[in-house]
Structures are given as structure tokens and as C-alpha cells.
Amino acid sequence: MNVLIFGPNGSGKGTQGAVVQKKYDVTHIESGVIFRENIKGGTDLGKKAKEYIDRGDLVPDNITIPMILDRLKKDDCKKGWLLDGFPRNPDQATALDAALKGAGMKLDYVIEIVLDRNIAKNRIMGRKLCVNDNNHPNNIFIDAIKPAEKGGGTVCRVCGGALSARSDDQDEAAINKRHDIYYDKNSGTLAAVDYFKKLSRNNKGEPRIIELDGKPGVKEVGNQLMKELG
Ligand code: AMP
């Protein structure tokens, strides 16, 4: 099964997209993480991506896509995949599909979580990330996912490990800079969204596409989004 999740920082995106990953036993490719490892580990890569990530920008194209098109084609893709982050723009979605056809590889699904403005920039800026596992979600502002309390402090509440804030979530230009570009529906990823929900229509309903209201809890969310992929 190979999957594009959609959905603004804030939305929940990536704990949905972990669901779907073990449940389907996908392998999970996120954009984000990606740039961040490389980031970490002071590689080339990542130092061209960090002053873009650390403004809000995008990566450019000719770093980001090529990037991508070459993890899809490792062999942890063969068995699935699920990718978060990654088409964000109109030209990203016409290369991804491109790519895609040219592998012989289907798309089954595309999920778009939905969600106002508003309340994704609310809940960006009270996450905090695990330092064990990015798929551990935590946030100050969610009563589902709030931190464990620990000696006056706040730990993860799945492993109880460290938390830390990432730095691009705590600076408000750079979060409204960020669903600038979601939210712009000619050239941003609503716009990336679109080409898919075009290609589905003039395509007999292929990919499927499964919308979601992203305004409920994480659970409720998470309990749609595996009715709807049966
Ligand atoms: P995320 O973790 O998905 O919020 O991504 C963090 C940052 O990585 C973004 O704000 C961008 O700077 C960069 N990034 C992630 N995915 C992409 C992409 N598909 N195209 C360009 N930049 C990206």
C-alpha cells in the first residue's frame, strides 16, 4: 500500500501518518525528519537545508525532490510506503507522479487532514518531541498527548524520555510562514492536494482520497482514518 498523507503543522499528521504505519506496516518517509537528521548530523544536505527549515521555507525543489524520488527507491519501500511532507508544492506532486509512473508504482491512497488555521497554529506551538522516538507525540495544549509530569518537569508520556521543542515551533513568523505555504491553494500544497484530487477524479477514483475533519482528538481521528482505509 502507498500512501501521501497531507495535512498543516498541527494537524496531527505525523501521529496519523505512525498509525497507518504500524497498522500497515508501511515504511514512514517524512520529509521533515529527513532534513532534521541530516541537520543533526551535520551533513552537507543538511547544512544547505537548515537556514531555509529555520526561516520556514521550503527546501528548494532541486534539493528536496531528488532527495525523495531516492529514498522511494530503497528496498524498505517495496514492501509500502507512507510519505509525509513530501509532495508541498505543484511542481513536487508533478515530479512525484512522474516518478511514481515511470517506477510502475500505485498510488492507493491520499489523506488530507483538514484543519483551520487557527487551531493548528495553537497546537504547533505546544508540541514537544521525544528524544527516543519522533513517533512518540506529545503536546501541552492536547489533553490526549500531554507530557507526563516528572520532578517539576515534563517528560514523554509514552517512553518518559527528555522532551525538547523543535526550534521552528516556537517562532510564530516562521510557523505562519510554514501555513503560508499550506494553505496557498495556487501554488502551495493545498495546491499539491488538488493535483492529486484532479488526477483522482480523471482517474475512476484512483488514488482514493480520504478527507478528514482534523478538528476532533488524535483517537477519534486516527479511529476514521482506519475506517475509511478498511
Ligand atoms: P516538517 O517537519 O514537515 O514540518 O518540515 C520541516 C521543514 O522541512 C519545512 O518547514 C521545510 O523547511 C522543510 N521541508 C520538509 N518537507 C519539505 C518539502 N517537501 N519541500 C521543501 N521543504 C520541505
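Residue numbers count along the first chain shown, from 1. Rigid core: the largest C-alpha set superposing within 1.5 Å between the two forms. Everything numeric here is computed off the predicted structure, so don't read it as measured data. First, how it differs from the form predicted on its own.
- Core-superposed comparison between the two forms: the Cα of Gly80 travels less than 2 Å.
- Relative to the superposed core, Ala162 undergoes a C-alpha shift of no less than 2 Å between the two forms.
- Comparing the forms between the two forms on their rigid core, the Cα displacement of Thr43 reaches 2 Å or more.
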Given for the second form:
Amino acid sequence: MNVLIFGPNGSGKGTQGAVVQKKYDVTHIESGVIFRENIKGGTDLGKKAKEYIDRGDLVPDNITIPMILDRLKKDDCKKGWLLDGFPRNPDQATALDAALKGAGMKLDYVIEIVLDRNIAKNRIMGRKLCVNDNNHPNNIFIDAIKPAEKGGGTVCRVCGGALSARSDDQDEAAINKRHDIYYDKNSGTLAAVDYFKKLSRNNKGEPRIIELDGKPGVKEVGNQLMKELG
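Form predicted on its own, following the form predicted in complex with ligand AMP:
Below: the lone chain, stripped of partners and molecules.
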């Protein structure tokens, strides 16, 4: 089973991707990790990518696509893969589609987690880290995992530990910049999603498109995803 997963920062995309990976024993691949592995490993593609990155330029698709395709061909992807973080625009969607077809790889599912932009931003900025365990979920904007109140402040809802926030979660300008790219329906990530939706309509439902409402809790979204995947 080969899958693309889309969702804005704050939608729980990584969490749901992990659910798919565990349930179906596919390899969860993040595009950013592919870049780091190639650069660290000193591959030819990694060296070329590093030249652009060092100049502060975007790595062109003629380097990015082969890098991703090489990763999808590795042995751990033979049972299937879930690609997270790519494509980010319609040109990349077109190029990836052509590359997969050229390599004889079938794309089975495209998962889109749909979430209002303001809700997504609030969820990022509302995340709190427990001093005892970062895996204790706390978010001031999600009722199901709101921190507990104590002494006029808030503490971890699981263990009562002190809470803090990551600095990048409070950088509203950076969050807006990432969301500007994702929510752009003309040249951003939502335009890439639309490319695959049109592809599915023109190809008798292949790849299959799964749209998930991202507003409910993680468990509810995960249950709906499992139901859709069957």
C-alpha cells in the first residue's frame, strides 16, 4: 500500500501517519529526513542539494524528485510506504506522479486531513510540554487534552507536572508562513492535493482520496481513517 498524506501543521498529520505505519506495516517517510540523510551520507544528490541549501535557495525538483524516488525504492519500502511532506505545490505533484508511473509504482491512497487554518494555528500555539514526559498530551485549545488547573495555573493533565511551550510553537510569523504555503489553492500544497483529486476523478477513483475532518480528537480521526482504509 503506497500512500501520500496531507495536512497543515497542527492537524495531527504526523500522528495519523504513525497510526497507518503501525497498522499496515508500511514505511513512514518524511521528505525532510530524506534531505538530511542524503546530505549526511554525501550522496551525489545530497551534494547537489547542499549547494542550493547553503546558498539559501530552494532545492529544484530535478534533484528532489530523484532523491525521493530512490528512497521509495529501498528494501524497507517493498511492503509499501507513506510519504509525508511532499509534494508541496502542483508542479511537484505533477513531477512526482510522472516519476512514480515511470518507476512502475502505483499510488493507492491520498489522505487529506482538512482543518480550518485558525484552528490549526491555535493547536500549534496551544501545545504544552510536560517536564516529566513529552508524550503526555496537553493543549489549551483541545478540550479532550486541556491541562489541569492548579493553584491558579495549569499543570500536566496526566501527571501534574510543570508545563512549558516550545519557542517555535509560539512563533506566529513562522506558523503563518508555513500555513501560507499549505493553504494556497493556486500554487501551494492545497493545489497539489487538488491535482491528485482531479487525477482520481479522471482515473476511475485511483488513487483513492480519503478526506478526514481534523476537528475531532486524535482518536476519533484515527478511527475514521482506519474505517476508510478498511
